[in-house]
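Shown next as structure tokens: one chain only, the form predicted on its own.
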Amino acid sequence: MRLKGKTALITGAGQGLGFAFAKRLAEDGADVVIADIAKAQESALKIKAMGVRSLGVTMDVSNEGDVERGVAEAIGLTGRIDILINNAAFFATMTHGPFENIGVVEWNRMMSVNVLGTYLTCREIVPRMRRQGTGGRIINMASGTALKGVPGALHYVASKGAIISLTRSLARELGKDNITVNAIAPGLTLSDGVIQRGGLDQERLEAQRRTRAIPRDEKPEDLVGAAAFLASDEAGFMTGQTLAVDGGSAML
């Protein structure tokens, strides 16, 4: 139970990937407040059947309105946030294939949800993480495809190429506070919404497989380790980092 006493706020975790986050955390003894534009209330019900506290927030990261309202509800729950897990992202539905053929609205959509959603977010919680006194942890999801230069998805690989340097940047300004800043990259990660969208093609599946040093598919599970260790006072010297959770993929 080495989260017992902690707040964590994870965003785009109604189901997939950030459910899982906010599982593993919950079972560390972490209360969770779960926001995301679909199934936050629903997901929270199934933490807090965990023997914790949870909360649902309906919140679109993009949003600046929906942000300060979401994080203002979800510190009535225990009435502080010491770790944010900024997970939302747009990525099951984009646009795969050739640059050139990627439309505006979409690229802006990419970066809106993506980038500015993870700026947003850390805006609203750090002054609070400061106020408190106690530091924070800070963990947002980059993406092996930024480490690596994949082709045919350019708006979101540039997105997570952004989170990296954001990453370290807010972590060098935010170190003097006691907190900190990481990231994860996942390779592709077979989650809920992968799976719905039609994420199990298996010859791209098996391209996957062939770039790794662990050659089989990752699962949301096979990350949550990292996230769990990253929030936890056994990373307190560790900031600033991009952790590769894909399997061997990208070595660092």
Ligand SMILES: NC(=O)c1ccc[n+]([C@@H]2O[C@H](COP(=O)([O-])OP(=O)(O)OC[C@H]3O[C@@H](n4cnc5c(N)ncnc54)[C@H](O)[C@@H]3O)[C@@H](O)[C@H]2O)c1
Given for the second form:
Amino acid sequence: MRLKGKTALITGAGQGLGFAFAKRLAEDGADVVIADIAKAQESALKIKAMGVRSLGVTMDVSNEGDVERGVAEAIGLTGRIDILINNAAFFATMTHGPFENIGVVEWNRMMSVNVLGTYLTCREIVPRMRRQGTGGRIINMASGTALKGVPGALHYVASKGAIISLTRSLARELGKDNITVNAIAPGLTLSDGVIQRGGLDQERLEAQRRTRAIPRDEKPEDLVGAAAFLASDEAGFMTGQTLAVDGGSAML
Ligand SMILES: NC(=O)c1ccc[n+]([C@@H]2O[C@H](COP(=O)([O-])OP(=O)(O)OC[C@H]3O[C@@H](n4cnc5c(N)ncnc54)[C@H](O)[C@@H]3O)[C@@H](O)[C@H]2O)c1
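Shown: the form predicted on its own; wanted: the form predicted in complex with the named molecule:
Let's see the whole complex now, leading with the same chain.
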């Protein structure tokens, strides 16, 4: 129960990796706010059934007003936020293909959700963490694609590269407040979004496995230990880092 007494807000936790993080943090004793454009309330009920406090907040991370309102609602759960996981992303339904075909509308949507969204939640929550006076933990979801330079989704990869840089700079700004900022870079993971998107034939999965030192598929459960560690007191002197959790595909 190393997170007992802590409150976490996880964006994009209605399903997928975010929901897996919510379950793991709840197992570790944290109270959890699920912030998502979809399934926030129903997923919060599942977390509540685990015996911790939980609240679903419907909010679009790319909308300034939504984030201000959503975070204000979230504070109602316990009066504090100690852990922020920026996990929401435009990802599963994005266009794949040559960079010329992306278009300005989809490019801007990618940057709005993945990069601006992360900025907005940090801007809303960090002042509260500072006022609490007990430090904080920010965990941003990056991607192995940004470490390896994967082709066919330039807007997504660029957005995740921005997350790695943002993580480093924000860590430098917030260290004096005892707020750590780290990132997790997963490989292709069989999350709800990836499964719902379909098109995952054995050939593509085998190609992924071949890039890994541990040659098997990656599951959401493979990532939750890293998130729980980064959220804990034990990670208190670690900041600005990007942890690749991908079976040893990218090696930093
Ligand atoms: N699954 C992978 O292969 C993989 C690999 C590397 C990185 N990631 C990253 O992990 C994170 C989670 O991915 P996932 O696979 O669980 O995806 P997913 O599609 O299963 O879940 C994403 C969640 O984010 C929510 N969301 C989308 N736009 C939002 C918005 N504007 N505001 C609030 N919520 C929003 C969705 O409703 C959904 O619940 C993402 O940041 C993704 O880029 C995933």
